[in-house]
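Taking the form predicted alone, here's one chain by itself in structure tokens.
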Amino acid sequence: MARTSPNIVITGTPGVGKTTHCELLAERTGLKHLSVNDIVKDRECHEGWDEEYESWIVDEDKLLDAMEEQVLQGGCILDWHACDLFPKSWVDLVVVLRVDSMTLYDRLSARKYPEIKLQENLDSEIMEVLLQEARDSYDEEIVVELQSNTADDMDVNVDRIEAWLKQWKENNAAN
């Protein structure tokens, strides 16, 4: 059965504004915001806690099983710092949020990230790791890179994604 609403992945390094974008997009479009971090925690899709990085060690198979039924229905915004684990068949648009390194440093420092985690995330952003991951995992035409340095950037980004959603629905209405 064809989906009547698309699934959108919002990804990027921690601190780029994924959750804020997802919450606003869900509010404005009626799509369902799925925080993958919450699913990992609430549905126990992990193998324990990593003390050094202060994060869950994700069991990707359990995670995908926990998400599959809802995502296959469509209309989901998947909010996570990675995207390559989601099957291509689940995903209609991948938005990779980017931020300049000074802004990212300030945001992660404010979150009290451990130094090793802060440095790894800064390196990831500088080296465009998540952007490359998205480009390697999905068709080029569904991967979009957007800047997320300011509140104005976020508003423009959400407007752009809303316009894409409207076009997707028009293009898929006949299916």
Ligand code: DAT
The other form holds:
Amino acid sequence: MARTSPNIVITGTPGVGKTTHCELLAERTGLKHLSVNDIVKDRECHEGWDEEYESWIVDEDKLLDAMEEQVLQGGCILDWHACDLFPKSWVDLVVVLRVDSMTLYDRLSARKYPEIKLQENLDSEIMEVLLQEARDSYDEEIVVELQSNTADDMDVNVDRIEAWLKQWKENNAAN
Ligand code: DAT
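Provide the structure of the form predicted together with this ligand, given the form predicted alone shown above.
Once more the chain from above appears, this time first in line as the rest of the complex follows.
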């Protein structure tokens, strides 16, 4: 069955501003913010805790099963630091947030990330790993790269996504 409201993935390196964007976007649009991290934790879609990286070892099959019913109804914002696991059929727009290295360093230091995790995430941002993953996994025209350095950036980004949402609804109502 066709969705009457789209699903949007907001992705990027940890610390780029995914959750902050998703919360604002959900508040403004009424779309549902699905924090994939919370689903992994709450629905136990993992094979334990990685002490070195201080993160869950995700069981992707279990995670997709836990999310499927809700996502297929549409109107979800998926908040996760990866995107290639989500089936193409689930996703209408992929937003890859980007941030300057110094800003990311400050944000991750404030979170007291272990040094190894901090360095890996900085490298990942510099090497555009998430942007490449998104481009490799989805059609080029649904992948958008947006800057997330300042509060103004965030406002502009959320305005853009809102405008896209309005257009999507008009296009899909016509079909
Ligand atoms: P993520 O969900 O990608 O890990 P977050 O939304 O938790 O990131 O943001 C990490 C911190 O950075 C948080 O203190 C809010 C701040 N932040 C995020 N995006 C920002 C932006 N565009 N301008 C200013 N601060 C931002």
